[in-house]
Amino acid sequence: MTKGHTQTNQPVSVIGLGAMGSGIASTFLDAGCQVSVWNRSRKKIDALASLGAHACDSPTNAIQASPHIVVCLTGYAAWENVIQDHRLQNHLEDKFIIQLTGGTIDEVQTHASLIEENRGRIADGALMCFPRQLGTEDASLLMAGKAEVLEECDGLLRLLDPNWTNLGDDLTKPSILSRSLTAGIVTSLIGLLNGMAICRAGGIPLELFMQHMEKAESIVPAEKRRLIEAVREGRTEETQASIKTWTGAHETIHSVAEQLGTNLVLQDSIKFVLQEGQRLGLGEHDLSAIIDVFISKKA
């Protein structure tokens, strides 16, 4: 799908271009913003200039250039580091802060009592998405802050995803969502990882191992919508496939993979997860109440 080509001549400042970063401002150049950059590496400021972009010295420069600045950076101790070094809260007043940068909870509550006390405004957000989708119907882009904050910089968000979720003025909402699905993401990619490393070490090609990966997994989506929906409604009791059936099934792999002489540190977890749903009283219960175990504090 190609990228929006909705046109404004809004001003707007990006700080951080990253890979993200420059594709927020990539996608803000292809609407026919005036946008203005700043990035510590000089570097790709100036890829961004021969765009169109305007390349600012300093982050100040970045502020005092637009009323809307959206920052893109890698933690925000970073940006904690630039507003320090450059005593960007004397620059923040009136100013609406499109904070992108993923950060715990207390770090996001933290930061917008600072963007506040200096009289800014401020949204914070997450984009579940890759850069290249940026600006199409695939973008995932998640928001929270005041009505209208949100209101005023709905134009914007929308040239990044025209569809953007308002999650509502609790500011952490992003943060808690984004990090959510990120962990279901990255604990999938290194299932599939622990399981190539089963493979090789049982002499079976990745090729084969990819084949048949595409066609089991084919199940999962289907089954990942019915979990959730049996945690939303409160059906864990309702089996499709028990916990004893699912560590029985799990005693298999974990035994495969120790006679192979791989490493079970994975392995061990899902051990642990699915005996600590049994000691919980769940055994005959569906996998979905295995989520008991991960709300449990005696877990």
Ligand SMILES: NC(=O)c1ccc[n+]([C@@H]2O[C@H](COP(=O)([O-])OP(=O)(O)OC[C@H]3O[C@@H](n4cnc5c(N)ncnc54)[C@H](OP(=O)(O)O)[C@@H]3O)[C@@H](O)[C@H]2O)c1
Contents of the next structure:
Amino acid sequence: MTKGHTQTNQPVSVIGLGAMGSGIASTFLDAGCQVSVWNRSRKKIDALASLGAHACDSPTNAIQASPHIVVCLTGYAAWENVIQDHRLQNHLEDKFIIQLTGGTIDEVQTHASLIEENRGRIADGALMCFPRQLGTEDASLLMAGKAEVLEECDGLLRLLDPNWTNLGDDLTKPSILSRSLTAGIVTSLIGLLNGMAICRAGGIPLELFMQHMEKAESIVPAEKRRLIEAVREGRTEETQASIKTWTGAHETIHSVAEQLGTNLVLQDSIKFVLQEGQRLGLGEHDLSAIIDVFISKKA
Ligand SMILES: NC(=O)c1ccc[n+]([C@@H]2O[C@H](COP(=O)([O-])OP(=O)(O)OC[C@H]3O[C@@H](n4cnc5c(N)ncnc54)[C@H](OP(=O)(O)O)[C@@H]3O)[C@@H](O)[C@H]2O)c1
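Please could you give me the other form, the form predicted together with the ligand, since above is the form predicted on its own?
Following is the full complex, with the preceding chain placed first.
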């Protein structure tokens, strides 16, 4: 096989057949790979076997079946249990472990040491998409690892995301980038739910909220880009709407939410962040200057 290219019938194993692991295995099957699968509960193995995968009775069999092994479990603790229960460390030599389980910085580092101490090769990654998007232009796979390891895995990675992102050899980078992106997404979605609660408490139908939400949020992508550029270029002082202005606007949001009797846990947090910005002397600066509130004093 040419390095970095997949061929029909390329063997690959997938350990963990949850929503994402099953999506990964079926994407490889669709591409003509020879896929071996293992999962803790048997039903999911059988579902993949009915699509043409080779069913493994143990994770040890799955590791032995292919040079490349994709791992996708709930978390690293689950993977550690699997390793310990089946003494997998004895079967890692010369294996390429493509770790796509989401983990913390410590977990990624500890895991990488374990694989390398046992003469395995490690590539660590994070998927920023739904299983249904795998293999399409909408997939998003962030990867890190030694150049030669990523090159060796490239063909398989391209089956999952034709334009996968190489973040270099620091294995913790996919975890850090995916968590920082998710921080923005989860905060925005929770904000939406808070807005819905305020709307409902005020007797406005959610249908009307939805109609106007799309229009109101149409400015958000461009505003997010503007904030990133302002921080990147050090232009957080120039503004058309200062932190002081935003604080005033937020006071009315807080007051409406309070008057309608909704839980203020989110609005109190936002109020605190804006107050911190003012306390740091950033009241006349652009909203982008709020980054200073979040930057660790240790940095
Ligand atoms: N689903 C998504 O849309 C999505 C998107 C991006 C990233 N991800 C990431 O992909 C990873 C997997 O997510 P998922 O959605 O596939 O999760 P999931 O559907 O909940 O599947 C979890 C998998 O972990 C296995 N597992 C859990 N505890 C275990 C243990 N102690 N020992 C052995 N196996 C264990 C489960 O086995 P059983 O079947 O036996 O329970 C199952 O195969 C996560 O890190 C997640 O953050 C998921």
